[in-house]
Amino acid sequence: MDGNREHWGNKLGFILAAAGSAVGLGNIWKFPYITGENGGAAFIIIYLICILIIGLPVLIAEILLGRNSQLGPISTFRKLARKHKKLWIIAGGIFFFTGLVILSYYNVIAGWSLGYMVESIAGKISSFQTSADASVHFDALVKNPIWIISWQFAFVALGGIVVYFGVRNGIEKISKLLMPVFFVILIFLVIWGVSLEGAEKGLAFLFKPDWSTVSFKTVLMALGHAFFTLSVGMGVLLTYGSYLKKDDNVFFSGIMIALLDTLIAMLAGLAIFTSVFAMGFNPADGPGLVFNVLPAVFSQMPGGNIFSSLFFILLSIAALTSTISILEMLVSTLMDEFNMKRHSSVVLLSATIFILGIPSALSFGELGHISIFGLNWFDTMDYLSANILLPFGGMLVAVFVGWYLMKQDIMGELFHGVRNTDFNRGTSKVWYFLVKFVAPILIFLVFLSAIGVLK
């Protein structure tokens, strides 16, 4: 173990951190769209269930690796691989490139978020009469470069001041700071969709189930959502478990990290569905349902304004908690690797995921013409991490663990910090079950519809 190695204040820091590397724009951004998509409670019931059975195990092995090796993901392969260390090492090679695909074009919809909080700010998004007002104004934005790359250039900056002063003043101060403040403007849009006319509607959509809308294609799309929202796959979960000291529960905060993620999609799908449902929009309008259509949902509504300058302050907090998690992954590894300076770390990296991602913010406009299998450039980078490197990586952590690792040495990690009951011998194996077996043939299930195999 590196003494020098920063360590979380205290667990509800680390949890905080965690919850918000988890809850990110998939929550408020694509948990509803896809929700909407796939017609409501059914498909939410089926995602509970897959976060249950794949992305909780999968979540406490990536946190346990981290705990364990108390390194970045490339050191963790090469410090506990047994055999085949060059493989793993490459293994671990492939979650830094995750994560670089991932910034490249998730600060550009951070970006958007960050420019449409002050956009609502100033009143520019208020008096929208339809979605095809407010999509007319989302694509003269999205196709101006100027306001596109300098909004994609505030979030990189803003993701890299905050890791650039660590992880106790930086990550973990301003998870303290923002997640309280992230609950408490969620629950006041909740409160405020569910009291108006009409929020029975959304209610209903979202908690009573129709069973005649859902097909296997529901089920694997819920079973990837599961997946990706909790950020396992990537080497972040990894990197913030070698943070936690030897003693720290690993078991609990999983739990307590894959409770949090749900709640917020969960309430996140009460702000919008009452709202949208209550105004008479469409909830099924895909991914522009919070660029495009919430804009006119709130200019409809008594003191849309505030409400809209809210939600996107929301948006804001939930992407710069995402960001600065992937950005400490890559930043710790090569903190591990190359014996870098922490300062020194942030700037390259930082400098080199805005550069890569303004092929990503120009493909709405200026680029818009470049295309690569029938998707533009930011499709792309979506899809390639979406549904190729995220999944892999899943697959990895899974097989690691499961497969490669001895068990007992397994057991033996999971179980410092937590209790010798037979309570909690008797869970401990329902996780490693799931992690050896269940988990890899769904995450392969995932990357098989991804790929167009399974449909």
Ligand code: PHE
Given for the second form:
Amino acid sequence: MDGNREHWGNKLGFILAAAGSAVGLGNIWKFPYITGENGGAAFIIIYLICILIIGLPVLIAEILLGRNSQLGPISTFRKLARKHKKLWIIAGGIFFFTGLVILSYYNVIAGWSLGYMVESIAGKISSFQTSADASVHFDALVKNPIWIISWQFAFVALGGIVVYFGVRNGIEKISKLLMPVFFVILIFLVIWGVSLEGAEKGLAFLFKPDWSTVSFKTVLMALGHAFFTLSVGMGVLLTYGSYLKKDDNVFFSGIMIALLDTLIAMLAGLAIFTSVFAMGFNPADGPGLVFNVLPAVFSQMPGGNIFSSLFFILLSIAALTSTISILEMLVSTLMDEFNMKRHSSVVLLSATIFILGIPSALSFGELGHISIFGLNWFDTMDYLSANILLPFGGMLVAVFVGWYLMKQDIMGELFHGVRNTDFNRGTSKVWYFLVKFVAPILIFLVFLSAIGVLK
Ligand code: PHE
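Instead of the form predicted on its own shown above, give the structure for the form predicted together with this ligand, please.
Every chain and every other molecule in the complex is listed next, the one we just looked at coming first.
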């Protein structure tokens, strides 16, 4: 073990940083519109089941791997694989590649959030009559290469600065500062949304399942989103786990992280759908829901500027605590595998991510005509990572822990920091079964569907 490795200052710091990674654009930008497109409550119930039987077990497995190796993803596989070492090193390489892909386009939407935050504070987001007016404004901005690339750059730089300061002084400090702010703003927006006249239609949409809308595809969408939203399947939580000390209870932390992520997705859903329904807009408005519909919703509220400012601050915080986790995974890979220094890794990777993201940034304007199997560049990156690379990575983690490590070794790792009671032994058996059998098989089905074998 590298005696110089940084560690989290305390347990709360780790939980907040990991929850910050999980809570991101996935919860606030993606979750509401895919729930809207997939019929509401029934989709949510399936998504919750997926989190419980696949997402959470693999999340715990990932953290355990990192805590055991005290290394970034590629080096972890190099150290722990007894068989097929080369293949597992390639698997670590896939994690690195996935991180680059996700960060490249994630920073673009994160940049929009930051740009919208500034526009809201400047009072420009509160005078739309309809969502069509808000869309016109949105289209003009995202087609403007200067606007979009500047904000993308700003966001990449922001994430780079945090990670530059390291695990304890950068990531942990900012998470401890921002996550409570995030929570307070969210609660405020929920209370406000629920008290609107007509909010009950939003509540019904979220809580009354209509099973007639459920198809096999709904199940697969829910599964895919469970990975994305928990940050599972690309070594990010493995990396965060590698900064844990042995006396931390990974079981408890894992459950807390998944609970916080789910709770926050539900609260964001509450805040957004109550407002959308109360104002008579359409919940199935697609990826633009947050940027097209909400500004129009805010425009019709008294004090709309304040609410839209708060909302886009919320979105920017969520995006920042997620981007830094992905960047940290990349940085730790360069540090552990290639002996690079933190500071030079951050600069090199930030520059790379910025450049790789430019085609995604321009996908809404200049490069909109580029089409790969019918998708523009941005959508291709999203599809490739969320539907193919993450499920594949999650399956790799489950297979590695379930089939490549000795059962007594991984159980031994789990019970560092977990009391050896009957209850805990029972739960750990259920966990092991889910990781070894249930998760790989179900993930394999998601994967087949993503590449179009299962329709
Ligand atoms: N979980 C983040 C979100 O919901 C996205 C993410 C995916 C972050 C994978 C890290 C790794 O927005």
